[in-house]
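Coming up is one lone chain in structure tokens, specifically the form predicted alone.
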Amino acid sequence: MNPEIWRRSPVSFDRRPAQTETRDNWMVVLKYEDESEGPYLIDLSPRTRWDVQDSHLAEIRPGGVPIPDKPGQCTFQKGILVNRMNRTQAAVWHLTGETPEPPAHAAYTDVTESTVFLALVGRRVFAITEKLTSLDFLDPARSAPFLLQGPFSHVPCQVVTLEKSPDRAGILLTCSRGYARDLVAAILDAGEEFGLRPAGQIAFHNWLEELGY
């Protein structure tokens, strides 16, 4: 990576950064002032994501995870979860921070800088998602994590479902980077009356833990 090459996220959060991090060009807010407890609402742009389309997808294991058999489906292992969007295309997103290069495969498009991904996890925030999309997280017959497609906050979304449980409940959002800013606005003003603020890196690596991840 070229250093005089800055990549900068689409999220800005009016908070202030308590700590911070240079990685792979990108500035990383670790936490912020004032983190009390959740609900958060935490900026993972800067994680690797990846574009998965080939018409033989059952042939490919990114990062040696497969692929699900059924759209909607996701699976999570080694810190990737690749979820299964239709007959031809999947999603991968790398949860550890780490940033892979892509293989060298034609199937593969690095979507990092072209989308925002969010994640939105603590207690209420199913009921914050309820002001913002019809989309069920809490599908009974489902089992987390998965896939749903579908507008949120009337924007085009993939949005998984990682955890349902009350007190450690989360979703992982992503969309193009241009809707980031009316999107983040919309989702914390959802999440006001519930105590939603943002939160760093570190508060998603401790949550991800506590779920055995």
The other form holds:
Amino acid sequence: MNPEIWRRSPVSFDRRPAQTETRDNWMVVLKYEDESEGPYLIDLSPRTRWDVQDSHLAEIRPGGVPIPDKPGQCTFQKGILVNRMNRTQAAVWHLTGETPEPPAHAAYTDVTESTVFLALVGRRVFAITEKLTSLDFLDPARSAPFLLQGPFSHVPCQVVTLEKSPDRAGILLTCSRGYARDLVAAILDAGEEFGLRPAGQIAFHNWLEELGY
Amino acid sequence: MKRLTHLPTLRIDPSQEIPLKYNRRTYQGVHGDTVATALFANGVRILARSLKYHRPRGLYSLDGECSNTFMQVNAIPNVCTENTLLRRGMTVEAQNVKGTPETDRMGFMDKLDWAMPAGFYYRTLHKPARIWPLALKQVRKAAGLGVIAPDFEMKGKYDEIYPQADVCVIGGGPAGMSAARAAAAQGLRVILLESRPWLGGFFDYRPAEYHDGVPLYRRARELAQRLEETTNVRIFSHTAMVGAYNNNLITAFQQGGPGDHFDERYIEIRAVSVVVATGCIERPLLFENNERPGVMQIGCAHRLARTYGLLPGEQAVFSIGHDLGLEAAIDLFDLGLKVACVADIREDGQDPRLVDELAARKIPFWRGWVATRAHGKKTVTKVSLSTIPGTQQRDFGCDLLVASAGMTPVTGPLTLAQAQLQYDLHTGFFLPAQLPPKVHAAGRLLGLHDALAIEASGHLAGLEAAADCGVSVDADRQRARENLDSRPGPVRGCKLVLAPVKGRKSFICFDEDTTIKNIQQAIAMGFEATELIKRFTTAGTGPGQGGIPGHNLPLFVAQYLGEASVAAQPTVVRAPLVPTFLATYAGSHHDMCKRTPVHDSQKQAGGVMRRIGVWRRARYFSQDFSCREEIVNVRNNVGMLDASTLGKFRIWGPDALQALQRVYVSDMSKVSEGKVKYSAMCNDDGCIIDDGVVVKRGANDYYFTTSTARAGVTGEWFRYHTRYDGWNFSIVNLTDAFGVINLAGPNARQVLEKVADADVSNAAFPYIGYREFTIRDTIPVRAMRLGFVGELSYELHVPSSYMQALWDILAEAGRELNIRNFGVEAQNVLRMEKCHLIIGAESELRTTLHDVGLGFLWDRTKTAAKTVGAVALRQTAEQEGRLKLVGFKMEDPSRTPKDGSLIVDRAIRGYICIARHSFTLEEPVGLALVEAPLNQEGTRLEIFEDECGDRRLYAKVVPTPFYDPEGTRLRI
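Can you now output the form predicted together with its partner chain? The one shown was the form predicted alone.
Let us now look at the entire complex, which starts with that chain.
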């Protein structure tokens, strides 16, 4: 591997990084200057994501984590979030920052490069999201984490509500990589009145820790 | 004008003054004022002139039921100033006037009403026909409702939200608030929409007793406070509901207040159940000059005083048909208004306590009398009253006429929700005969007037809505129903529409200047259906959406025709119920499009970016849109194209090959490792819909590309066409996972071999070969040797995160060769010279594989695969009368026809798909779809270009491809 060849995230915030780290040729921002107290928009695009497709999904355990039975359900264990999408398909998101190779099983496809991966966490997150989508992240009939698939700022997205509580609320979302710039601009614009700012990976880890993950 | 500042019902803060500019003068309003009430406080009585006759108009309803108070505010025309809150620095101008509203030079139009009968626009000045365009210009100059410049840019922030609710309550009056409380008490998420800036409805401003000595306004505030403290209720005030759609999708728009981050925002709510508690507005009383400034409805006069602290006049006459009129007369008298007389249309049925109170104040009270004429040139100076039959008449000097025929329910939301309305003889209302599932009505709009009954009705509706959401409330509902039944029911309504007058200046629709006489003229011309009369006379087609004429028009028509068979039917209302800025619908204007990983570097390199489908792509790399240098460079040197937008897929599994066989026309079992296979897809009609290449990457594991346009639908296309087979295969869309660089030109290999960690010589990596290797030990590449632009080309598929790095590496490696970018347009010309097709450009919905000369791709022998489109391909292979793709060259080499130009003789015989000047061939060439008889080589084509008049261009059908027909340049 040539360390001078950089991989680039589809997301670039108009903020000065205060702390960075190199991982697998990605330049990862750990912290931005003047992050304030949130809510935060965090770029998780370098984190590994797999697509799993098989007619016998129940027999597959990505990283030892079971795939939930019903579409819309999620399992979050060992830093791996597994989202059941439909009868034959699940998404596997590695939230810890590790970059494991996909298992040899043919069911797996590495889709890290396919999508932009964002976290929107902190106070009044759902006041921001309701400006962008009619997806119901606070549906009382669902317990977090749960997956919704639908338009977010008019772009087809997969969105997982990881936490509903008002102070620590948070969602994770992915969509086609090409939409990254416009999606980020739309989210930041919607969040401006609530003090939304870009934040680095540390903010994400702190948030996960606060949630007890 | 002195304000009443001591009233507990006020919604203004007189201590906070807010200036506004009107007619080049600065006026002072106060916090809480609307623009119109601020002007009224400063003595402005005429706010606008009417559409057609330029009649003076002023405050009438205070709820935006007509265009009387439409003005230009901060350069925005048609702002309804009676419900637009005053903000600091506003500049207000009158519209549709020449001069000022007080002295409008177009005021003479009012005397020309005889020349503008019903249907004037359809019937007059049309013969001879040449007159009409001239007349139309003059009509448009004289009439109108606001003017907007074509380049006008709407300032402000317009937002949108999509909140979720179990129950959506429309209307924040007592019934609506009770409904919201009842539903919220069941733990449901409730949204309450209220069009005024505060809750309270018709309790809000009234000091009359609610119960046990508590005044209505205090009860309203209690209810509002409790609701505001309920965490599972969201209140959207100053929010007008504008639409209702399937499955209780409710749309609304909200005006922003001082602390809001928006000027206006669009709200879209998906609710399980909806409660409509929109209450009533007043039904206008029709008499001569019934819209003269100084004539206003009961609620308008009462709220001016009680909400804004403004006495609506000095000396008043009341001509009313409802107890609210008596109550208002008493209260306004107590606040200092002189009341000359209260004329009640009703002979009986009044609340005796109110009649006694009138008597106690020595206010003359006449039963069975009605206003027949408002006098005064610009504002009211005198009123004529008469008995209902018109036998007696009296005049009163006054500056205020409070006039109302009674109440009418606000049923617009119910109509939009598909409720069936029918006329109710008791109330005189159009009431819902049947409500759609999960829609409920409550409160005053059902004819209730008693305060406790209204609340009980709302409570019951809230429980009904909760039941819709699956909550078990049977016992509560039973109790609520019994409570409602124990209260007074709907009150008898007044039926009078028209005072005993001829109706020449009795306006049934203020927005459109439609008079009773116009309605009579329409009926005399044979119109009997109210909907047709509405259209012919335009009554109710203005921005008020029937707020003024909506009830009176069908009643008047039914009464006028007087036949038993003619039942009163309400006219249809449509969304948006309230005029809304287009800017509000547009929201925050985010144009969501996709960008490739090298978007920025292309732009920095001079790329002219264009929206192409969902993508933004570099179409040109200079301002020379012929792309001469880009094209010549690829033909003679080497260029780089960003082709990342191509669709890319992985398909795998035991039955992946069968799926490919089903969807592609070729025999896909012949896809061999290390090679690229080009093929096409057709639909069931045999029409070509896509093309691309397939490579095999492992056992039952394939990677294929599609056109950019089909990238979003190809996965579903595979699944749809294999849905009954139960095959075991998977497909994943990798379009965004890989960036693609097309490195093309005779020197392409010299660039690639500098950076690739593999042998890319012609022998090791021949034409239509497929290889996987790394670049600079780091970047994994899937490389295809293709030739879309007709030169030695490498299509390099690379993980998107590495795309920019590879782009930079190739640019650096090619620097000494003067490598340069080329864009989509250059590619378009290059591939056209080679006659390589773009599906959609050289094909259309009816173009088969055979029509474009790609029939050779179809493998007729794989019948077991049941290839999509194969049956139709068999039937159309030799079919006559089809359009065929041909190449052509122009007779006049200085002239290139436009794309889309028609091929003609005496009829249309085809069209040009693409034509460009070929810098390689140094003449214009193109491709056209023409009728089969014209596709023979040497045929002369006659070309009709738009706006060419009688002149024609001529071309000749020639063999294709135009460039390198042997394909030697692909194989070097």
